[in-house]
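One chain is shown next in structure tokens, namely the form predicted on its own.
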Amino acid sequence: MTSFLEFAKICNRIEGISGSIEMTSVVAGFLKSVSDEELEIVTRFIMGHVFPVWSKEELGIGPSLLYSAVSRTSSLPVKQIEKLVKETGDIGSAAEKAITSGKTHLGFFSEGELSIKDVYLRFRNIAGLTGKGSQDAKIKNLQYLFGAAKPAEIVYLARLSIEELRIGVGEGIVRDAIAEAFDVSAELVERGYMLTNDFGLVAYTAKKEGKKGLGKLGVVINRPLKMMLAQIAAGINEAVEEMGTVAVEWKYDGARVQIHKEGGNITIYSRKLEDVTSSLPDIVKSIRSGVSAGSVILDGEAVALGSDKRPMAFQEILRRFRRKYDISATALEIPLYLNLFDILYLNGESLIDIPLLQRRKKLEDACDSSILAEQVITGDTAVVEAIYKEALAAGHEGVMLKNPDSFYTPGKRGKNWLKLKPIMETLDLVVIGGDWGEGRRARLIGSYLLACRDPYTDKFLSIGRVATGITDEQLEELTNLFKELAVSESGTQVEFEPKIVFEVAFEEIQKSPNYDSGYALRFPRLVNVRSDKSVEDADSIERVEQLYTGQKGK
């Protein structure tokens, strides 16, 4: 049984290491020492992660409950834990002060050892708390933790109750890490990922059953994978050039969702793999009408429209998605439309690794033509160019172009599905700072702090700062919104922790020495808040990099 001291003295190591083969290396000799049973667990837990990022289990803990637990631990007030948060910047650092300054801690007593198990089972009692009283009772579970722990563990327990461990270990890092302890290759452990979305049962797999059973690894109803992604076309002639002919679909000014039907149970996820499917309604309706399907996965776009049939603002359909209480009223204000575009999955089958063409096929079969996206298959770039037009007339974002012969690579953004519209190119950034306002904005957040991915470890790398596209409106939102996330203040900055994403437009990419990714854009602006987004979906250093490259001949 591994201590949890052992998972805060890795982690503290860990933060002290820049170079990634090292850290690689400790995270693989980490993974190689603890037992079978608590391998998934570390696994997670070493990337912030408690659970799957697709289970049903959540913590529920945000920063105003854990401040409350850390307060009751150290008898200290919450208005003095908050002020140590912002001196630090850092809430582990911050509990850890404040419980071992305080009166009621008794971890430095306690002769047994809180283990990796003891933890993960009370974060999964504190998950399982719902209704009337969990608050309290989840505030009381976290300070049993604290009170058992000692002090080199407050930090990480602390951290990893919001799921924010932050000491550099992200997927790639994983990854390699998996591949090392098992002697398995890193291309092996990536599939196993974009299949399953769970590094755990990757690495216990990689141990228990090597190469042989990372290749049986695959599609699993109601294990949702990671969606196929698209990169930004070039034009329609150099489309259609490259691929001979194209599958053109429209692309909708909507919300990705991947659909799990086993009989009579439906299950929506979001494109961040979360399970929204109590607050759509109409969608879950739709499918039970639509597809005869007994068992399937189906990949497509939930799209809002207005009386007018014109998509309405994206921002209204993420108010549906987040939706959890006057769901029926709020379904009738903002009706949603299913467009699905793939099949992944089929009666006990797995279709991703054959041609789309022959996926269509089973589509139409499996589904009513009233929820399919319209697809034409062509190479007249005549054709292609007139059903652009109707889509962009129709008030959607534009086209994309499809490889008739692609299988679905999950997770991957390559050339067989590509995406074309008439806006300026767009990133989607990580906010991580901000800027409070002048003047009568001076008790408003006026500009955001903006990064790019390391998709290697889970730093994230600052690009520039974006104050326009936002509205008066916007700006109380979103100063409300980031309040509940600031870490630390000095003077007019804030530093934010790293939840948000925007959609941000720009003119062009420059080298600038002020920004951390050696990158800067030119004139930003704010499209959309992307909370269909998580930070892991975020735009990578490589693909600025290659925006960079690509533009203007460079």
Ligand code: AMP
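Numbering follows the first chain given and starts at 1. For clarity, a rigid core is taken as the largest C-alpha set superposing within 1.5 Å between two forms. This is a predicted model, so every value here is computed, not measured. What changes on going to the form predicted together with the ligand:
Core-superposed comparison between these two forms: the Cα of residue 62 travels less than 2 Å. Core-aligned CA deviation for residue 51 between these two forms: less than 2 Å.
Core-superposed comparison between these two forms: the Cα of residue 483 travels 2 Å or more.
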Given for the second form:
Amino acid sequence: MTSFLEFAKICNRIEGISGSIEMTSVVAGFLKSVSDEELEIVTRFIMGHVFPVWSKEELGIGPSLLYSAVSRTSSLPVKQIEKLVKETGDIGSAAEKAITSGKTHLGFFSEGELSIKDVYLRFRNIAGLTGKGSQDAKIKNLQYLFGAAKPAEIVYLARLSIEELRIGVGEGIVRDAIAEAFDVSAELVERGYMLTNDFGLVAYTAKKEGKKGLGKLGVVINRPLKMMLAQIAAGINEAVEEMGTVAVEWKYDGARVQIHKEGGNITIYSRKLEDVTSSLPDIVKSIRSGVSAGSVILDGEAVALGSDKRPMAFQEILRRFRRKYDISATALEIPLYLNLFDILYLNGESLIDIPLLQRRKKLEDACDSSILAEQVITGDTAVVEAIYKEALAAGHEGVMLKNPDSFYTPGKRGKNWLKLKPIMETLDLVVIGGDWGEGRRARLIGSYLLACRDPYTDKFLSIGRVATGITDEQLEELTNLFKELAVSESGTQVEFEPKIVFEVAFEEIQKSPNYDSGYALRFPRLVNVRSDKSVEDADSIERVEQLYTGQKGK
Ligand code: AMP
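Starting from the form predicted on its own above, please write out the structure of the form predicted together with the ligand.
Everything in the complex follows now, all chains and molecules, and the chain you saw is the first one.
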């Protein structure tokens, strides 16, 4: 049995590593060292998950419940815990400080030690607590764990309890670590993950059954698979040229849903693959009446339409997805409509490896047309253009252009699904650094490090680099301008005094451990140098967070 202390030590070691190769091999070594029984648990723990993301089991511990547990274990007031969190910037270190300095460290296990399995079972206990008195019972369970833990363990127990381990081990590292530990290819591990959504299961399968076992992992009803994603289309002409004929559908302004129906049993998963069935009784009803197939997995977009039949703001849909109480009242207020566009499984058979056109045929056979997204197959750019305009006029986002011959590739953002939509938002960001270019641009600063403001500390938090949308002429000008503002230089990287604001357009905001803000921009491009703005006018981290949560499906 592996102790939780061992896990904590590994986490601590990983936190000190910056290179992904070294990180991968430490994770791989650890995965190899644990028992079969511990492997699934450890693989999830290392990514900050206690259960598979799709599972109904949920810890339900938020920061305030955690603070209360730390407060009770340490006998320090909650205010004091909050202060420690502010000072350290980390709930893990704050919990450790509080509990080790507090008076009532219980030390239940002072003779023995807390094992990884003890922690997991205690978390399962917590997840099982519902209803009256459950908050208090959760706190007691956490208190028990904190009481039993050594200082080094408290840090990671606290972070794990809110499922934010923050040691920088992401999906890529875990994928490669499983491949390294059990001598299988990273592609097979990746495929298994996209299909099962559970690295725990993938690691276990790799260890016990190797390549063969991984290859056998497939689409299973009631286990959500990652959703296929879209890339940005360069334009209608380019897309039609590349694909020949395209399957055109509206890009509905709603929220993605994956629906599993097995007989009368219906489960709806959100884009994050969380079970949202109980919040969406109207969707369940449309499935019951509109889907004739016995056992099926469907993919589509749920939209909320106002009385004018135009899509409501995305926040309204989110309200529906998050709703836990008074569901029927909100359902009346914000009715949702289904637009199904894909079918991934039908009566015991996986359909992801047959072409889109054939899947569409099966989708049409299985469902009533009233709940299907319309699809037009065409090679005529004028037809695509007309559908695009029609979708925008109806208040939707644009169109999706899909390759009619393509398979459904779970979790992949490939070129078989292209999205075409107008550019939406821009952010005003402060330039805090830059990189000298290469080759022809070696004498020019080719990319610029951007940051948003933290209004509390007045610090600038990095959020990404922009290198696109800048003409050669502009690069010369900017390089001259920024020469004056350089404060330090190392290798090709230069740090600038934060003086200049760039207006930057982007496709999407993503969470990212690589930048101080915790976010990164996808496809950023320079729109304007905002010499009319001072750095105090630049956008704050709060606006970034707002835009992030306002994005589709987040
Ligand atoms: P984006 O979120 O901008 O990457 O665009 C992809 C998203 O568009 C998908 O995840 C769906 O939620 C949404 N969407 C709306 N209509 C469609 C459609 N007809 N086909 C595929 N995705 C669609």
